[in-house]
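Only one chain is given next, in structure tokens, and it is the form predicted alone.
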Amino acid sequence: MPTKIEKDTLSGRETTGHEWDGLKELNTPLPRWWLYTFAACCLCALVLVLLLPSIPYGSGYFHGLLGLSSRATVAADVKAMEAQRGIFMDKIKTMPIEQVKQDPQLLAVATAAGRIAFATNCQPCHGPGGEGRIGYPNLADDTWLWGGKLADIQQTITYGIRSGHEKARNSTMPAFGALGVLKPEQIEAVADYVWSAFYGHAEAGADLAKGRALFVENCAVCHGDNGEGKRDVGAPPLKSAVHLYDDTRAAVVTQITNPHLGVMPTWERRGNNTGLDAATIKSVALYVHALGGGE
């Protein structure tokens, strides 16, 4: 007995016979062109899976019936690029850093290499843009403890600061409080003077004359009478808007009492093959110098 075909009363179209809450499902099959296209895509995908590298298994993969692979081409391109880069890096290694900066082609290569090396080795402490943070100097401003010229930056990167290298930059601020050189009330007086005269903050009721006398007697030999600092001994300028260990009076007291003495590692390549080669160090120095604070 033939099946009775039910039609929707509103649209007049055939239904599937399914109904939910008074809603009838129309019998609307997919267009033939869509079905043919879908079948063609499936067939094409199957052919590609068989011809090209596709299905992974264990530690390998199906290489495809054609055996095609771009891995060898990519490896060859990378090798050629490294060889080309090696030529430029060899030149950077042998040339004085100031001459590298004058050569636009070498400078472009050095800047790119320096940016990569900085991101890998320096960014964790100095920040992505060299902006620094408390305890780690800002490399993008114009306040430099040891000098911001290319040669100065190169030397600092090469040998480090208090790194233990025989050529490292070294400076030591006495622990005036921990060693008992100054009493707590004297430290407070010096802090009041530094906070007022150099940091630019008025301290109500502070005995600045006493603080200045103690400063001249104990601190001026390194930091200068006017807080200008001395690069030859690694004494930072106190009369500055940039302060390594925060711009607070409490930080001043702490630094006088028992100072922080930061360490920067030496990046010179050592016998265990760690560190950076000479060309890469020059590249990092050029990149840092270009961040905005180089002298």
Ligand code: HEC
Second form
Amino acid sequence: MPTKIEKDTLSGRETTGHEWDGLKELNTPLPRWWLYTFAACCLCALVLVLLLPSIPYGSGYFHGLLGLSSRATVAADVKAMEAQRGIFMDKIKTMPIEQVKQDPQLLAVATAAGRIAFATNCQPCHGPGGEGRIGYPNLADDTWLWGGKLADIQQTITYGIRSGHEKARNSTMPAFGALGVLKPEQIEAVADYVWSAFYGHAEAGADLAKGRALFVENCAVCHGDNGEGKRDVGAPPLKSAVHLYDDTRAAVVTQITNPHLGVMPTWERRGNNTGLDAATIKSVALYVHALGGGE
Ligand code: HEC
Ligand code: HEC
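Same protein, the form predicted together with the ligand this time rather than the form predicted alone?
Let us now look at the entire complex, which starts with that chain.
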């Protein structure tokens, strides 16, 4: 038997036929636009669940029909970048270092690689910013023992200083005291002279004329007549505010008596795969050159 459709007298709308204590329920269906939007959303969700990585199960997950994976995308990007970097490093390896410096793109790659190689290999001795410490020269200032041109730096890094490599930079300040070349009072006199004339500290009552004579006779050949230093023998400038060893008179006496003769390792790649490859040495040389003191 067809139910009679009842209309609410106040609103004029159909009721559902339900009634509680005289209250009747109006028949108010969801708007069409809302229903369609809802259905469309459900459909979209279903399509996305099917296409994209979605439902987890056990030890894995449903990868989606498109097979997308951000991890795979990143891995592919990294691979492409490494290939590109390899091409650049190959170019750096074969090009003269001055030419690498002229090419902005290669220079950027070299400087980045040089910074990493420096942090790994050089920082323990020369400090994080190349600022050095006692016995380990500052690489970021204008004072150079052996030279601050790109080629000088490259050579120092490749073969080292007193490293035992046949092409190493070598020079030996004689042990004037230990070998008995100078008597203790002569050492004191020349130290007085160096301390006052070059290091810039007054030394009361010192016989500077005697110290000067000893200096000219024994030291000037390497350190220069006026303490300006000589790069071909790696003799530091003594007339300088920057010193390789401590800025004390005792350190000057120690150096004259029994010199330290600092050792800088060779970084040339050796048979047992230690050292750095040629492109990395050039990169680290460019990085050091750019620290501030490059010539
Ligand atoms: C084991 C310590 C040590 C390590 C590691 C080391 N150096 Fe040195 N380096 C020295 C010492 C010591 C000297 C100075 C030697 C001397 O008395 O002439 C020196 C000197 C230098 C000089 C010459 C500076 C000048 O004034 O002429 C350069 C350039 C240099 N180092 C670069 C590097 C670079 C780049 C690395 C990393 C690849 C490195 N060093 C790693 C100890 C080290
Ligand atoms: C054959 C060359 C040579 C002669 C000669 C020589 N020196 Fe040196 N001197 C060097 C070198 C190389 C160094 C740095 C190397 C090292 O010991 O690490 C140095 C370092 C020094 C230093 C330390 C400088 C610093 O920056 O801390 C002093 C001081 C010094 N010499 C004084 C003298 C005096 C004084 C004489 C003469 C009695 C003398 N030297 C003779 C080569 C020489």
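Quantities reported herein were computed from a predicted structural model and do not represent experimental measurements. Numbering follows the first chain given and starts at 1. Under this definition, the rigid core comprises the largest set of C-alpha atoms superposing within 1.5 Å between the forms.
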On a core-based superposition, does Gly271 travel 2 Å or more at its Cα between these two forms? no
Ala250: CA shift of at least 2 Å between these two forms after core fit? no
Does Leu261 shift between these two forms by 2 angstroms or more at the C-alpha, the core having been superposed? no
